[in-house]
Each structure stands twice: as structure tokens, then as C-alpha cells.
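Below, in C-alpha cells: the form predicted alone, a single chain.
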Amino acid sequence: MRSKPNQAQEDIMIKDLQRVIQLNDLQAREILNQTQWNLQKATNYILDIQKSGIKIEEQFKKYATKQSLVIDENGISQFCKELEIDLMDPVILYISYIFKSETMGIYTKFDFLYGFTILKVQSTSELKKVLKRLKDDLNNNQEIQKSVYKYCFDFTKQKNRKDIELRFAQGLWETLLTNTFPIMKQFLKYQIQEKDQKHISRDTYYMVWEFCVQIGEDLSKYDYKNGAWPTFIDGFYLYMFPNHKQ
């Protein structure tokens, strides 16, 4: 049986790949993950979805531009309303994440070509007739639902950066968090009135994610004076809870 490579090999291999075709780190990581780390299975896998997948690119050039290949945020618009949702739909992250897409506001032929493929459908059209299941899951599988949120930080993120800006990160609670935590509305109320914080690490965006699903409505749950979290999360429960401030 084959072992797992360690780091330093996966990176080579991720590298090994990406000469065979244009596709990110995360599209190669996932596709070496699901041939055991074999590159000549992951590349014949690659190939295998070019071959099959006239039809799929015919879709993408639908919404790509001429003059880069790729879709832009006009063709996202343009994708989102034949699917018939809003571009502020959760689904279309969801969409995004089976897709492995590397950049927000960007489709490559590779994204469409590997995730339609994943979702196992050709066209815009039959993407529809998934959605609803798509949706089922993200609001009902609360490791999906991780595993979005999770994703959406480095999807975000800009390339020379170790944070998102907080701007991003509200719109990704509103979206992501609100419909299945409603302490979350809350929180983005004291989001507002907080000024000093501009940027958020990855650590605290992962943060807030196990304070919604460890922390009740009630914040009774919440150790203010012995619990690990962040300042910025202490801050939240102190708007709560004013008279607990020592």
C-alpha cells in the first residue's frame, strides 16, 4: 500500500501536476488526495475530465470574457441568474468550494470543467435541477457547512495577506452564519459599533465559527474569565453583558 507523502513531497507532486494542466493548489491537492497521491492516476484522472468535458466548456465560454478565458464577476452575475439565485446566496459559495475555486469573483475553465464534473451534470441547467440538494446540505450538514465556512478565508483572502479585511469577514457571517446561529445577528450588531478592528486573523474567523456552535443563545456557556478566546470574541460577550466587565 502506498504511504502518504509528507509535505514536502505533496508540494512536489502539487507542482508535478500543475505542469500537466493549469489547475490550483487546491484543485491538485484534492484530485492526488483521491488517487492516493498517485501522480500518473491524477493526471490520467485530469485527462479523463478534459476528454469528457466538450459539453462543460462549451458552458463555460458562455460566461467567460474574450479577451482573459476566464469568467469575471459580469459572468458570475450572468451564471447566478440562469440558475436563478442571488449572487448573495450562500449556495453559490458552496458552488464555489465544490468547484475549488482559488479567487472570489473568478471561474477558470478548470474550475467548471472539475466541478461540474464532481457534481456530475453538463450544463447550467442540469446544475439546477441539484440545486435544492446543494442547499439541503449546506443548511443541514453541519460538516459541509465547516468546511464552506472554512474555505471562504482563503477564498477571500488577497494572495500577500495572512488576514481578511473585516468588511469580508462580516459578509461571510451574515451569509454563512446567520440562518443557522441567531447569535450571530447580534454579533454583527457589535461588529458595527467596533472601530479598532479593521482586519481578521485566520485563527479568530475559526474562532467565531466553534463560538457559534459551542456557545448556546444565552452565552451561559461562555467562560469570560477562563476561557482561550480571542479578545475579539471577549469584546462580544462584554457588549452582552456590560456589568461583567471587571
Contents of the next structure:
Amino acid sequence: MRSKPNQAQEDIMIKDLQRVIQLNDLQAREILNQTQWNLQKATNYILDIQKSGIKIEEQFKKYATKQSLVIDENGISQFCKELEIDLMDPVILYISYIFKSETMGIYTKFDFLYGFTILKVQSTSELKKVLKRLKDDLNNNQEIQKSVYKYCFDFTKQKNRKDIELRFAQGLWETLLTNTFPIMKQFLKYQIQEKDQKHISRDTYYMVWEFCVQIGEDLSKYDYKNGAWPTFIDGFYLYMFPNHKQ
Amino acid sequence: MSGIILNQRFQKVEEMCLEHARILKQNLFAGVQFKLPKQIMELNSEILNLSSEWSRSFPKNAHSQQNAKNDGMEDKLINLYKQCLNEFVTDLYEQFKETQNQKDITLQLVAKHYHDYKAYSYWLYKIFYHLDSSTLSTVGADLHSLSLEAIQKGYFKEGKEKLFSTILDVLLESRQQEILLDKKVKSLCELFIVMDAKSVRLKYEREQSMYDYICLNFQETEKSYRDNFENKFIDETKKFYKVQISERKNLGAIEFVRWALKVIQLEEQMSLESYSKSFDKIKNSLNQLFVKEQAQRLSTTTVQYLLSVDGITQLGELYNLISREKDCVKFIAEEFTVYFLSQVRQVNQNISDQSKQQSQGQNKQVLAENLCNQILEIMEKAKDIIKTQMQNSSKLIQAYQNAFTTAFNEVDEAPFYVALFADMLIRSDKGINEIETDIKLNKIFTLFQLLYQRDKFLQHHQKFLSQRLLNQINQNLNLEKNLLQKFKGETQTNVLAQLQNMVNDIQQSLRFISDQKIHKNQKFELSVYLLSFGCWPIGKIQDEIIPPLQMINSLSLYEQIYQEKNNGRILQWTFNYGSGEINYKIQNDKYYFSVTTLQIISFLQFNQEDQLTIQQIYDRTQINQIDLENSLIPFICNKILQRQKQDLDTFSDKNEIIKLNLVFNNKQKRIKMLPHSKMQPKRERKLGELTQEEKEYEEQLIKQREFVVDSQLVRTMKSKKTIKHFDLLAQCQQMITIFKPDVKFVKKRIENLIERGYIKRDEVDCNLYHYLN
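Next, give the form predicted together with the partner chain, keeping in mind that what was shown is the form predicted alone.
Time for the whole complex; same chain goes first.
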């Protein structure tokens, strides 16, 4: 029984794994976690995926760019068409979450390899068959919703920043939250006055989820004076009740 | 055998005893002084003998103690004693029954009865006292208790209703007359106090010829006293005054207060006099009626009115009444707050109206003076009232602080006005009278304490301080130091250290000059202030300016001497500050011009030539256009220099020639020519320009504040490790005194610290924060 590695050791293992094959940090961490941080097992697992994923690779090549390195927006557009879903459909975000894809707008080969394997499908048409189950999961299971929501922050975020632009955040809220939490419809109407709030921090983003779950429609539960809600959400509360500002 | 003899002797004793008892009784009734006849002593010893002989002849044993026959001598004697008492009591009661509802007669009679009975009991006791120890074992009570019991059964029990209503009537008369009347009521009250006591002693005060039952165990009397007297009395009192109060509903508040205080005084007096056991309960009842139930009504109708008409003493009277219940003072405090809030807000409004009427900077001084002086005056008045009329009550002081702090900070420019006011006061202080200086400093400090935005105040103060310190006439170093010391005691900030450095700089500069005895160049006298870099609110240091030759030597000399003492330090000359005097000789006249350093530098160029183009002046001095205009145009306006263009035109044409007026003549030999706004070209007051400076100050202030809050937050997190949001917020606001951070500001800083990785939220509880190392 190997003892749990510390932060530095983890990072080294991730880097080691990335020398085997091109995969992002999130995927590496996920796989290593599954194999109890045994580098050998993880490597084997990856090689297995590669061996049995020939059909997946072919599928990937159909969408990929000329150089066959990644799938860009055009490819994704095609992908969605074949899945018969809208580009804005939240299930595509769920799929990206399963893929553990790193950046919105790009799918790598390993994204497909890993994701399709997890979903136990080999092609887009097979994926289409499980789509309904995925949609149901996303709509009904709050745990999954939460995980996908949280994942989307990093998914949307640019590498050099710690926050995301407000318009992207609003897009995510609309896509992921408005169906389950009707209060978000009002939330999206809320425009901030201050200039410096064109970005949403991770903490604020996560707290919007908490806001939906804990408060939701019933704004009387919102503790404006003593609660630890971010000022962005306070702003929304005041937008709804301007006379509470005292 | 001896029993019969003893019994015969007993009968004799009985006769004598009863005989003497009656004599005693008659004497007492007649109020005659009597002497104890010798026979009393014989009786006494005879009783002793009887009882001891009997007990010798018929000793008690276990059987006879349970004998209920009462044949023993002791029992007979005890019964004799009781009989004497009861006869007396019966007589008393007969007399008592006959009194009707004439309270005065009843009062006198009962008082006398009580006195007589006590006297009688006392002397009876003298006869029988040998029996004392045995009565305790046979009857369970000593002689005195028996005496009390007798009067209780035969007199008090039947008569207590009447007694009570007599007391009530007498006191009612006292109340109506509003003075304490008959003191005899005390003895009636005493009856109630001692009844039911099982262990008493009868005492005789020879000087006052008074007899008193002394209760040894008060708890025995508590219930009787309460039931028969206290509760009923207090109820009647309450009823009485409830009616009185409702009759006076329409009375003016102060009249009511005065009446209430009189009533309370009277009742307390009555209580102390006659029934002091009930003093506390009565006091509480009165407080309930007169204070608790009236406080709010009285406060809301009078306090503000009295304050507005300066009814100071009446306020004191009101306070005297209401402060009897500590809690009720809050009503006065609330009214106090409201009144002074509105007073200060009125002043604020006036000032704001005045400022809208006026246009530009100069009259800010008048505004500042008005605002500050008026507010100080009101504060003085309020403080005085609290001190002289309200015993410095802490609730009132709290209200005072709240009112003034809240209202004063509603003035947007309060920090600026206070700084300006301070500047004016300090400048006008010649340092002669220490007391007056102290008063001034205290004024400034009082206003400082009111401010929330103290950092903003210090920003302004720094600017004014710099102006004062750099001008020799206005230097008052001790005063400045004292003031800064006061501020230091009130709040923490780095800026204060800067200010103190500024003062120290000047102090050291002066010392350096006198220590070094800087060689005085005859042609150019130099006096230098050494300013520490970073402490002074000086803008850009214009070190590109080229001083004229005459100055250079002196400057170099100074630099040299300084470097010798302080090797390695960098000196820069701030030619854009400073002032001096030019000696100008022309047409055989000598003139003295008061000017700035830049003016010196620019004008001295004319030592070399009689005329120069603007470009030339610029080349030689590197003074920028605006400063050059400000410097030379006063010379032009005073006709010392001449130019081709109009006096107040700008120096935009670099080829324009400026020349000396060779026939310059002026009656005044001393001319002040410091740059003046009237002697400047009309520049477009680019609103951008002035507010540029203000913008920078504002940004600096915000950055400082962010830093202050950040460091407080981190400090707290470091020590607590884990803390709830509410507590973190509260701690932060409590510890920061340099300004008043509002919730939103602190929250934003918390968010910032989360982003920077200093704090994180708890996974489960969103209101909990953890410190990250």
C-alpha cells in the first residue's frame, strides 16, 4: 500500500504521465486517482485505451482540422449537428465534462479517446443513443449539475487569468442554470453599474450556485447585512429590492 | 404539709400582686410618675422563695412533667403573671373599643395604651423575673414574649383593622397637607412591626422614658407585618397616587416633575420616620408610578423643548426624577440625540447653502470657521448640560457622542474643513499664552475625534502643515508636535509618522544651520530646510533648473558641509519651493523685493544683460513656461521689467523680448512680488488640471485604505485561523479607526484576498473562512 503522495509528488507524476501521451492535467489527475497514483497502472490504462480506441480515433479524424491535431469550432459544430443537438445545449457541456476537456472550443484526441471510452461508445452514432440518458442525468441529478457547473469555470477561463468575463459567465448561467432555477432569469437581467465588475471571480461563480440552491426564489432568506455573499450577488439583491439599501 | 403552707403564702402573694398591679395601672392611666415601692422587692424575693422551696419539696420527675394538672407552684405563679397582664389588656381594650372613627383621638389613645402597656409589662417583669428560665421550659415562651402575646390576643387581634385605618387616615392627612404631621403614628406602626414575634426583649430607655420591644428574630414577624400592614398599605398608597396622577394629567411636565419629587420626598420621609422596614418597597412602588410609567411621556414632551429654550435647570429637575430608575434615562438620552442631531444638521445645511452661493476657493475659510465654531459651540453647550445637570451619566455621554459623530460626518467636506480650521487656528497662534494654545488644540482634537475619514483629514493636514513649516513666520514646532501627539493617541497610521518626520526635519534643519554656523556669503545669504524624501507632499522635484552663478557657490558650500556630516546621502534642490529677498539697485535707489526662489533665479539673469528673449531665459534657467510666467509677470506689472506684449499675455512667443526698465522708480522701497493669481495670464482653468491632483490624492487614499483593511483582515485570519464571516467583519470594523470601512468595502477586500489565495471558504459552510498559509 503506497502512501498518498503530497502535492509536489503528484505534480511530478502528472508530468511523467504527460510524457507518455498528450493529455491535460485534469485528465492525468483523474486517471492517476483511479489507479491510486500508481504510475505504471495509469500508463497501462492509457495504452489500453489507445489500443482499443482505433474506431474512436477515426471518428476524431472526421472532425479534426487539416493537421489532425485538434477539433476546432467547425469540427465541434459538425459534431453537434451529427448528435442532433444545438450548440448551446447544456448536454454538450456535460459531454465536455466527461471528456475532462481543458478548453472550450477545442477537443483533443485524448479528449475523445478518454471520453468515449468512459461512455463506452465508439462513434458519434453510438453516442447519440446514450444522449437521452445524459440529458436526463444532467437535468435530474443535482450532484452532476454542480460538478458540471463548477467544471465550466475552468473550462471557460483563459490560461493567463484567474477569472472569466462576465458575458461568458452569463452565458453559462443561462445554459446551465435557468432551467432548474427560475430565479436566474431575473439574475441575467441584472446589469452591474460599476466598471470594474466585468469579470467574475471563481468564488463569486461558485457562490452563484450556492445562491440558487440555498436561496432561489425565496429572496426573503437572503441575509444582505450579515451574510458572506459576494458583493456581486449583493448587487443583484439590491437590484431586486432597491429600498433595502437604507 | 408544706404544700399547704406554700399555697397559703402564694395566696398572699397573689393578693399583693394584684393589688400593686392595679395601683400601677391607675398610675399609668393617670400619667403620674411613680416610684417602685419597697413591697415590690419583697414580692420579688417571696416569689423566688416560693418557687425554689416548692421545687425542693416537690421535685419534678419524669412522671410529673407529663402531669397536666398544673398544680405546681411555678404554674400558679405563671398564671398569676398572665392574669395581671390580661386584666390590664382587657381594660385597655375596653377603652379602645369606645373610640369611634376619630382618628386623632384614636391615635393618641393607642399610642398611650401601647406605652402604658409596655411600662406595665416591664415593671411586672421586675417582679416575676425569677420565673423567666422556667417559663421557657414549661410554656415555651419567656416572660416578655408572654406579655407580647397577651396584648396580641386581647388587643391587637380584634383591633388591627381599626388600627390600620387610623394609620391610613393620619397619613392621608399628611399627604394632603404635604407635610409630615403627627409623629405618634410611629407607635401604631410599631405594633404591626412586632406582632407575632416569639422571642422579644423589653427595653427601657431611662432618658427618653421609652419602652421598646426588641425583636430577636425578625423572621418571625415578617409574615404578620406583610399581611397586616405592608401589603395593604402599599396598595392603598398606590391607589391614592394613581388617582392623584390622573388628576394631574394636564399639568405641565415640569410642574408634574416638581410635584412628583415633592411627593416622593414626603413619602420617603414618612416611611423612614414610622415604618422604615418598608422603605425599599415603598421606594420601588413610587418609582414604578412616578418614573417608570411616566418617563417616556415626560421625556418626549419636554426634553427637546427645554433644550431649545435653554431651560437648563428644569432639565436637571427632570433628570433628578427620571434617574431614580437607571433604565429610564434612555428616554432622555434618545430625545437628547434627536435634538442635537437636528441642531448639527441645521448648521450643515446653512453651510451647504452658503457654499453654493459663493463661487471659488477663498471663502472656504469663512465656511470652515463658521462650521467648526458653530459645532463646537453646540457641543460645549451639550457637554455642559450633561456635566452640571445630569451627573455625567454614561447613557447621556453615549447619546452625545452618537449625535455629533453621526451628524458631523454627513458633511461631505468635513475632513477638509477641519484641516482648514486647524490651519487657521495654528497660524493665528503666536505661542504666548499656553492656556489659549491648549484650548485651540483641544478644539481641533475634538473635531478630529468626530471624524470618520481621519485619513482624508490627515491628507489635507499634511498639505497645510507643509505650507506652514516651510514659511518661517508660521513655524510653531512645539504646537505642531503636541497636536500630532494627540492624534497619535487616538488612531494608528503611518501617515502620522510622516508628519512627525516633517516637523523633525525642520527642527533638525534649524539646528544644523546654527551648529554649523554656515559661512554667510555676503552677496547671497542662504537658509536651507532639509526635507526627508517621501514625507513631504511635494510634487515633482524640478532638479533640472539651473541656478545663477551667485547662488551656486553657496549651494555647493552647503552641500559640501552636509556631505561631510552625512556621507552618502543624496541631496536635491527643490527650487520650486522657497522664498527670499532681492536687493535691487537702480537709479541710485535701493529696493527690496520679496519673491520666490524661482523668481530669484529668473530675475537674476538680468544681471548679465539688460534684455533677454524668453527663449534665452528658458535656456539659461530651464524653468518651464507657466512657472516663468508666474515669476516674471509680477515684475512686469510692477514696471520693473517691460515686455513687448500686453502685461498679462502668456509667454507663448519665445522670441518676445523682456527688458529691464532702466528708469524704474517707485516710492515704496519694499515691494512684495510673490506670484499672485491677479498677476497671471488668464489660463483656461482646465477642469482636468485641478481635479487631476485631486484624483491622484483620492486614488492614493483608496489604495491606503485597501491596504489598511487587507492587513487587518490578514492579521485577524492569522490569529484565528478559522472565523465566521460576521465575526471577521465585526473585528475588522472595530479595529480600524483611521476611517470607517463600510461593509461593501470590506467584503470586496475579502473577495480580493480569496482570489489572491490568502483565505478560502469552507466547503460546507459558506459563512466560514479558513486562513491559507
